[in-house]
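Only one chain is given next, in structure tokens, and it is the form predicted alone.
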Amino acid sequence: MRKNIVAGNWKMNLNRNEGIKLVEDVLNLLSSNSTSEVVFSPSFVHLYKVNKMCKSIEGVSSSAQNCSASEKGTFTGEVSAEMIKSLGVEYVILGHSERRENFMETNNELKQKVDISLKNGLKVIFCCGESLSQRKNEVHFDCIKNQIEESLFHLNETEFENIIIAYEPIWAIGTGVTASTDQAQEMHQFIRDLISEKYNNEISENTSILYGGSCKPSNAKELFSQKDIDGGLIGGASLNAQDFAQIINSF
């Protein structure tokens, strides 16, 4: 049975004290009846401390925001999957639209990152999404299909069990615009059908698919009530303890 997951992507925000306080505040606000797995994804410099705060609490874990496509070597400033795993971290986010756009990450490079992450025992939160022009030109389904097929569908069934998909319509990130519930559910169902066609229905039904486009307290409950939406990859709202906790408690 697939998990409900709410992951908070801090991006390049919060200093050490702010990050510690945010985690403490969120944990204090969580409902005792919460059925969601909570994932905090701070910057690399906070990852050790945040993971230490999380790992003794059931249903709470940490994630890196990225990793190198290389195992080790002369790559100044890069962080390897092995380094991340050595901290006891469970997840890594790969393929976020900001990485694709700002750092020109390709589907093939992300394929390499997926492989090296799984090799080192990390679970992957794999992001996919379309631009506004792609949606307007009605090629958004093709875009998502290509991203998933080229970066993930070389995996065998056992490997794919460690993949979580995060659908993030790029046109709805940081704009305040949210895909309608019907639009979000439609794409989540499309992704689940792709997985079923590639593997089988059991794997498809056991894969968590998260929504990552301006999910906030006011729309989380409606989004999470959809059949194929299993949680959210939350950006800005994850930096506010009250908002993030309310989203987590929306299930």
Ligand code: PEP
Given for the second form:
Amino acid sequence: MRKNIVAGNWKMNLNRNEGIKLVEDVLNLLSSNSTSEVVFSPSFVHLYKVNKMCKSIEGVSSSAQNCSASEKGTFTGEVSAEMIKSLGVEYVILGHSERRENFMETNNELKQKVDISLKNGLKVIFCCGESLSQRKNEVHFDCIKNQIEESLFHLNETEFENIIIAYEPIWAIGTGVTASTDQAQEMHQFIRDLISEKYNNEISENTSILYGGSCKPSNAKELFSQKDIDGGLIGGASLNAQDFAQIINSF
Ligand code: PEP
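Show the form predicted in complex with phosphoenolpyruvate, please, the one above being the form predicted alone.
Everything in the complex follows now, all chains and molecules, and the chain you saw is the first one.
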């Protein structure tokens, strides 16, 4: 059965003390009734500490925000999947639109990152999302299909079990504009159908598909109540303990 997951992407925010305090505060605010797994995704420099804070708590884990497409070697400033895994970290976020746009990450490079992450035992939170002009030109389904096919659909069934998809329309990220519940559900269903066609119904039903894009306490409950929305990848609101905990507790 697929898991409900709420992951907080801190991006390049919070110093060490702020990060530690945020994790402590969120953990204190979690409802014992929540059915969601919680994932904190800090920057690399905080990952060891944050992972240590989460590791012993059931249903709480950590994620890197990226990894190198290469195994090891002369890549100054890069961090490998093996290094991340050696900390005991469970997840890596790949293909965030900010990395696609600012660091020119292509579907093919992401395919390599997916492969190297899975090879090293990380689960992948794979982001996909269309731009505003793609949605206006009604090519948003093609865009998502293309991103998923080119970076993920070479995987075999066993490998695909370690993939979580995050649908994040670019026009909704950090803008305060959230996709409507219908828009989000429609795309999540489309993604689930794609997975079913490529693999089978069981794999598709077992894949967690998260929504990301200005998700906040006021809209989380409605979004998460949709049948194909299994949680959220949360940016801005994950930096505030009350907001993030409220989103998690929406399940
Ligand atoms: C994100 O960056 O993944 C994101 C969803 O950001 P925000 O929640 O701030 O829109």
